[in-house]
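Next up: just one chain, as structure tokens, the form predicted on its own.
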Amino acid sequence: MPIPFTEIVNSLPATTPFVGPETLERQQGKIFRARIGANESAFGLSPAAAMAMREAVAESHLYADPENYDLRQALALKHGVHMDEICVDAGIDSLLGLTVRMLLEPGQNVVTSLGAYPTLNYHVAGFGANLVTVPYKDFHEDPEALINASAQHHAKLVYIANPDNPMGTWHTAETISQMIADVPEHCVLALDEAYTEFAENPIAPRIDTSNKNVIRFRTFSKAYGMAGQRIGYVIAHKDIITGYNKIRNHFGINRVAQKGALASVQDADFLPMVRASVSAARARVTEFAQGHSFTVVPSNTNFVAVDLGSTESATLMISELNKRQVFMRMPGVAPLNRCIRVGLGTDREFEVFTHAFNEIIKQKNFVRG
């Protein structure tokens, strides 16, 4: 007897957006010595958060507050909004799924960049909507082209990340503000700001929750170093937040993550330290890559895209690094996939990576430039 899947599920391939490093470790029978491909923070989490989380472990027999009241109150104070304009859930990936479910009927259109963060695409397919893509422009997402495509295809949702994943590039607050102003009336802008705390200078436009056409996505996975705890939030008009609350899993946040996130927000000294460490690590990777005559794409994230000149070279480098127990990823579509995405790891991980990279360059006779 066939399983009575829905028509949408029957139409989907048996794939997920990412193959995790643990999967590759099991396949290879080896543990990665440098795990610098998952965009995790090598700089840990706030000491205050670590302490709060240790204390919360003893309370694990208790559910988390389904309203996330204390955390939303702290976030509202941080961003200068009302707490009813914030929804907390299990990371941006989960919130993207809720966004698609909340706003899209099967067959409606979503606009994104070709090669941009793939989890949105995964949810769009999973809910039966249609994906429309526009190309990157000089390794940047193209706000003007995204808006034009949204109007042309009568899209209900348009997505951009600033800074971008997988390239690390960014647009100024003025450029994103203009994009917000140009969003068609029938469309909502999903503005993914997962990496904004890494930016050396502010690039996020002023938050205006009176605008019903914009949803701002933030996370504790990146600069706050809490990727394994799965917690993030959106900032939007209160009516949009009501929509999220109608469909979210109200007990989807674990208590340890909730307490850690609250302590992170309240630790004013932590993010400046992370930004300084990331800036120094970016400079170190840039100097190393340029020392091999490879072009480096300027980044405002915790990774650096290094242009190896061709898809073949990038694919070979990723394969050879994995063989040497260095976990790394690369963009999935041309022309972005002539780059490898070098995560900013610990001093030890950087040493492992550079040793492996040098060995591969020497053995495989890479063409520079």
Ligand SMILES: Cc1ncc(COP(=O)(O)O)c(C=O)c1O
Contents of the next structure:
Amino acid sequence: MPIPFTEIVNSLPATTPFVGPETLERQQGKIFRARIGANESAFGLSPAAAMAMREAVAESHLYADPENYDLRQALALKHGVHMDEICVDAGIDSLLGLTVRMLLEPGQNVVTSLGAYPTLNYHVAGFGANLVTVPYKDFHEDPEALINASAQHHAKLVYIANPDNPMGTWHTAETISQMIADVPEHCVLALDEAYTEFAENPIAPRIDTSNKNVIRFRTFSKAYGMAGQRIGYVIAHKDIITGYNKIRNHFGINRVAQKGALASVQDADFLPMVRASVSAARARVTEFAQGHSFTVVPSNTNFVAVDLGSTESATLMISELNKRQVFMRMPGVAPLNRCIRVGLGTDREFEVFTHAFNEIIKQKNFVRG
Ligand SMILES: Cc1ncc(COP(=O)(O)O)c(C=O)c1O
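Please give the corresponding structure for the form predicted together with this ligand, as opposed to the form predicted on its own shown earlier.
Zooming out: every chain and molecule, the one shown earlier first.
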């Protein structure tokens, strides 16, 4: 008997969107010595968060607060908004899924950049909506082209990440403010600010929750070092938050994540420490790559895209690094896929990476560009 899948599920190919480092380790029978491919933080947790989380483990027999009340209250204070303008869920990835489900009917259009962070695309496919892509411009997402495509295709949702993954590039707060002002009336801007805390200078425009055309996405996975806990949030007009509350998984956030996130927000010393460590690691990777005469794409994130000149060189480098127990990824789409994406890891990971990189460069079959 055929399984009674929906038409949408029947129409989709069986895919594994993200091949995780654990999968590669199982395939290769070896553990990675440097895990610098998934934009995880190498600089750990806030000590206060670690303590709060250890305490929360002992309460694991209890469900967590489905309203995420304390955390939303702390986040509201941090961002100068009302707690009814915040929805907490299992990371930006999950919130992107809720957003598509909340805003789109099958067949309606969503605009994103070709080669941008892809999770939204899987949700768009999974809910039967339609994806329209615009190219990057000089390794940057192109706000003007995204807005023009949204108007032209009568899109209900347009996505941009600032700073961007996979390139690490960014736009100023002024440019993004202009983009927000230009969003067509029928459309909502999903502004993914997963990496905003890493920016050397603030690049997030002022938060204005009176605007129903923009949703701001934030996460504890990156600078706060809690990727494994799966917790993030959106800031938006309270009517949009009501929409999320109609469909979200109300017990989806576990107690450990909730308590850790709350302690992280309240630890004022932690983010400056992370930012300083990331800046130093960024300078070190930049110097190393430039020492090999490769172009480094300016980054405001915890990774750096290094232009190896051709897709062939980048692909070979990634595969050889993986063989040498360095987990790294590269952008999937031309022309971004001339680059490798180097995560800003620990001192030890940098040593392992540079040793492997130097060895690969010396190989006879490595051709530059
Ligand atoms: C741009 C961007 N948004 C969102 C995410 C995922 O965030 P979360 O862990 O909160 O789901 C990532 C992770 O790499 C990312 O690069």
